[in-house]
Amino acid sequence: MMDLFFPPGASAHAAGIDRMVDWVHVLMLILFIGWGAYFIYAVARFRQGKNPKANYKGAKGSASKYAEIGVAVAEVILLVGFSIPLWADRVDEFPAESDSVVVRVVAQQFAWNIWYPGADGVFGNADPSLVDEETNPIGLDRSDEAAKDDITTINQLHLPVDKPAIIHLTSKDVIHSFNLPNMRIKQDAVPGLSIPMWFVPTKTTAEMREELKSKPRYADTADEFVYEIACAQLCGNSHYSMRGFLTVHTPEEYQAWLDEEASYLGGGEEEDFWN
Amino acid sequence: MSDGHHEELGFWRKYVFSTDHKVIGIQYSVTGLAFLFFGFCLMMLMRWQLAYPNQPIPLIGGLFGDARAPGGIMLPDFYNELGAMHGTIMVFLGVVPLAVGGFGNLILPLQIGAADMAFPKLNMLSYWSLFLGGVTMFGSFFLEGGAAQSGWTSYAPLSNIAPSGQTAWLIGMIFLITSSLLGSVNFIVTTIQLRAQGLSFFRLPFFCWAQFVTAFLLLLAFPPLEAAGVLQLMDRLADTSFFMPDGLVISGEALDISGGGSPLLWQHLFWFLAHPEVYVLILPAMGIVAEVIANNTRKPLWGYRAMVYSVIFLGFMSFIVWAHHMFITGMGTAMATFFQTTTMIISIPSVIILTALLLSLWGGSIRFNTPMLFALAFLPMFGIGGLTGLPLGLAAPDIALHDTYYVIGHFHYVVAPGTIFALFAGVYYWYPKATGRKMSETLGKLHFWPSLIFMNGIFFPMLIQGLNGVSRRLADGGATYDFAGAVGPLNRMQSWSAWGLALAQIPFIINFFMSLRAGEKVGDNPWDATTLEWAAPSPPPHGNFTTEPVVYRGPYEYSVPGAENDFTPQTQEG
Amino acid sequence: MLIPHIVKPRPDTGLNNGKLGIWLFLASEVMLFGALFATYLMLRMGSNDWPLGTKYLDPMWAAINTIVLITSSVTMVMAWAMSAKRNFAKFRLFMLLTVGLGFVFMIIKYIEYSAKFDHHYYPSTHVFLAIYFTLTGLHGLHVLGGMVVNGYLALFGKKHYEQDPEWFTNRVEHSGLFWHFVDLVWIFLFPILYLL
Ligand code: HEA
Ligand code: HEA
Ligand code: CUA
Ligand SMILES: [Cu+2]
């Protein structure tokens, strides 16, 4: 129902939560929608024209219980039958690192900056001394060996489709917030810590291309669809510019595409770094 | 009651610097009209940049000057600063001294039937505290840099880098939460202490009650969001650390701090006040909407003891749910759990309240005067709002409606055509005990009927934009991004209708300022009520009641079978 | 006087008004200081170099300071006694008594702040001394506000206390049980501070 609105999801846990949402609504539909007509109609009878006396005793019999007793029981269901285990999924059920793909992402005033470990899988070092806004935004130390083959981009994450990502998010300066409207996937950039997350991606840029086709309502931009990060906290002037990309590849692309970054790694990499 | 010697007070002791309750509340009154009336001058200016991003404001454009808006264009510092005041005002200088402040103080002494508030001068006190923290914020819009702009919810360390408005911001807090802490102290003592002889606890009106429950909120809530305050002042002015975490980087410069703060901290004490706070926006608004309905409908309110064990009941919880604004921050299961499900207990005394006023309909003779149409259009738009708050309260929907539209949809349903509507409906039901007239009913139906259309013209397309994803707090209203693309045009549609609401204003203004003079003259009781506020004169002189009120019934005793009247007040013997 | 229960108690609460008044402020104290607390374990437990106390303080002036806010509570309640009793000399020693040793807790806090700034012990050194300074600093206020209360009722209070003894106790009672709340709230301080 609500997916009329949601933009379209394309991880494997949004249609949980879609379903969810779903669900809410059904329960605030029916309980408007039921409350709304006897409100209607209680006006519309007990109004003073049609009736001028008015009753001492008002509402009689225990239809109004039953009904609270009904919300009730619908929120505990709600609760402990969908939010609470999809909530547990999302921060206790990690896949394994070796099965995933594990990025970091350090969020700035106002930029995303992407940091994949390269082909040694070790994140190097950083240090915020070494920090330098044009060259070296997260400070990475690339006289540690873990370093040296440690790619970075800004604002352009890059994924292989159904395969877990975990993502450790943190920030150098204000709080920011990770927000992957498609992915379902929202978690603030706290600095100081490092939050991880994790979701898997179910459609390459190309399918979804494909599928918005499709769709009216999206049928005239399809081809230039790209999924978004947007950064849903208020973090400074620019917050509502703050915006990042994600590219979700087969996973032979996907490699194709590190090796063309690690490529850059080897000289000139200043140049290349604003890819 | 000797009324001689008063009589001799000059104008600035009768009228200025009053320690009578009437007077202090029309302060209040005024004074939280005037900050309402402001905050949505702030919100319009902000629709115009959120409906036509960057294009020049036409007409007022060039007064803001090359800082705010160059060429009229409004710049996103200008729009954060609006946003952040706008919020600011509206909760605690627009909402909170107009249903606390102003009704609380007018109203609460009469229906309990005391001769004033317990200590009139920390009355009096609490009042020139917030003038002065009102004075405080309005004045920030001056200084280098402007107001506050990191939201109404100053999360560190945005707010601890950013310009002086903030030191501005902070101190203004101080004094508003300094008069709430008087004020509520005051609230309670006069409740509990001063209630007319037979004015037992449940005989007191729901308004009475909700008011009491308030108090406890603010005075148990505020503290930590002062504590909160004076950590931040020390952190901009004494360069500590307290939301500060280590190496922090702002624009490519590291800091020069100690570091080992925490940025969470801080949402962790505003939250502990700010959750309580946003049921001290409604309850004193439900408490009227209490009082209009039972007068209104002729007949008892339906299970007022139902509503008095909720609204208690709601007063404790609401102490332990505040973490649901803070699901995103990182937060393990136990956690989310403990308060998901405090959130969802505390939505089952909303739904008893609410209940309880849509059942007091049944049976009813309702008069459709205009108090009734505002409390009436309060229970759906509240219900809108109430049950907006339901996926946001369970965490796992709130990944992805947390900090969307849908959060501003929610909670504006709540208290714009919710706790704003009560709030028009005390002032047209009150009016005529502060002044002795009667506010038009045409020019009243006029206000009422377009504000509620444009009412939900705003904020119904907010759910929907937040369902597509569309983040709050965007100075260009989100066409950067082309997910909300889909939902950009009903941007205007909204501000449309924002402006169309300042239009549905107009009648109200003329209304309350025209009914001083040429409102229709009315005795003490014009509306055939029952609380003990009605049995004082209109307007009440100093000392309020000519005799001493005493009690014989509870609060909504209409159409009693076998009264020759359909109204019996409570302090008719027998 | 058209506010009743002001010195007399209502019957069925027991209780007059300021009593009541300074009972629910104290309970907005309880969530100032407690926020504070809360703050200071946030704070803690989020470090990884938190040092002890004695790291950056000197528990001996500490303790002598604890000893000097009991003995005033005492010489506090003495005071309210005297006043119950109607001997106004006696209160006024006591009361004068309680007063310099608020003063005296003052001078001690004082040498303490100059001896961390000598060192260059400041807020912005690290959080503890941070939330060092902010607890005994806003601390140190309250006692201060507490000795102006006590302050005014020994010297200015002779007047009421002729008009209407009875209500001049009881103001005595209400700054008392203020007093003793300052108190208390040290004896918090004084281990978190200095000894854990
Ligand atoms: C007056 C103010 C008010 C009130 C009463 C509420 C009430 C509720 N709020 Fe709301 N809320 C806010 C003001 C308010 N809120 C504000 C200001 C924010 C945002 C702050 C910010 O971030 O800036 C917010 C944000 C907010 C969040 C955080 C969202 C986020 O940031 O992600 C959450 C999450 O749990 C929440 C939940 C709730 C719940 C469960 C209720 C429940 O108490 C609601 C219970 C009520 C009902 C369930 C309705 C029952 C009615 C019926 C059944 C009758 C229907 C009637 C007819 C049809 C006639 N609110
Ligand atoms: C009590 C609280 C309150 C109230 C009443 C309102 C009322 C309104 N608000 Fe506001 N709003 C907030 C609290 C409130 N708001 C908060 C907390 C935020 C978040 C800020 C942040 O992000 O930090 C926010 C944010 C906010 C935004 C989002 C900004 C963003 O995220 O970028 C928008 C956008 O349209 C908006 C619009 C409106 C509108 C159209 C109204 C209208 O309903 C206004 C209606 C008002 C009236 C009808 C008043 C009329 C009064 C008079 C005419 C007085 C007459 C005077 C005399 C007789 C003397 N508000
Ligand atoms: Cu980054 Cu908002
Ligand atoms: Cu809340």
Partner chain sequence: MSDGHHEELGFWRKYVFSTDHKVIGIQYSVTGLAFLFFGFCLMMLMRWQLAYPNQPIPLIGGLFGDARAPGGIMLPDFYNELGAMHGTIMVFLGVVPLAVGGFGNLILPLQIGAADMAFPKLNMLSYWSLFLGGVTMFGSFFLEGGAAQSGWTSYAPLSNIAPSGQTAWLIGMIFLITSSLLGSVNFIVTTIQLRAQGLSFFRLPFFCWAQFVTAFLLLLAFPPLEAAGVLQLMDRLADTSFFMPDGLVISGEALDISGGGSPLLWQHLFWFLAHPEVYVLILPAMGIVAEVIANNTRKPLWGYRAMVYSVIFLGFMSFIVWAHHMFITGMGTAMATFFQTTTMIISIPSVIILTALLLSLWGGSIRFNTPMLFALAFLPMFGIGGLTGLPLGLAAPDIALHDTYYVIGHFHYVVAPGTIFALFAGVYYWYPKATGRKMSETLGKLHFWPSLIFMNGIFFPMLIQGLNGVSRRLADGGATYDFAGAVGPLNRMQSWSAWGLALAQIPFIINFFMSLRAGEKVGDNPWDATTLEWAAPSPPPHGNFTTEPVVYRGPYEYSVPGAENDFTPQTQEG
Second form
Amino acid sequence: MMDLFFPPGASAHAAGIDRMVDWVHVLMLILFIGWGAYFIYAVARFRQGKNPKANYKGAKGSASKYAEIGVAVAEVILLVGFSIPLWADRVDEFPAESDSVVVRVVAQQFAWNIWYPGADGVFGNADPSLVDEETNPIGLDRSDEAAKDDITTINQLHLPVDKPAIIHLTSKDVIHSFNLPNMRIKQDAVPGLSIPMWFVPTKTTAEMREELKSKPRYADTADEFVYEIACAQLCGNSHYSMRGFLTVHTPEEYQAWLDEEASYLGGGEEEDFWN
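Please supply the coordinates for the form predicted on its own, as a counterpart to the form predicted in complex with its partner chain shown previously.
One chain, no partners, no other molecules: that is all that follows.
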């Protein structure tokens, strides 16, 4: 059902999120119809013409009690059967960083600064005194040995398909919210905190473009499709322009992208980031 309203899912947990939202909407629809029908019945049953004198005892019967029990049971099923397992999977079962792509994202008005650790797999130091909004927005200290091969981009996140991605979120100024609609991911970026989140992309950007060509809603623009990073928290007068993009590659394409970015740093032969 959510395919009618949500953008196509492209992460391992997207189907679980969509299924839970489907059931919530089904329950709400049943409640809407049920209470709406009861309201119409009550208006007709207790209209003034049929009840000229107020009845302070009200309606009697056990139907309302059974309805309330049914709603409570449905809510317990939603919590125990869907919400809690999904929450546990997303929060308690983080993949090992050694088996994942680890990225830091530093939000600011009005951009996403993406930071990769480089071939050594170690993030270098960042110093607020080195921040230059034009050339070094995260204040990366290139004199630090671990920082010399670090890769940074603005509004451009690149990940390989079918491999866990761990993203550490923080903010330089106000609260932002990192939102990847196709990945069913949304997490606040809070100044002074580093908040981890993770997901597994399951469709490359090229695969999603091919899939969208078969959907009438997207067919005309499928060739230009990119996964969008939106800010889901009002963060200032240019909040609307805080837009980034995610490109999901095959492992080989991702390695080629990393090698190309590393070549701009003036380094020599780079290690294989995938293995």
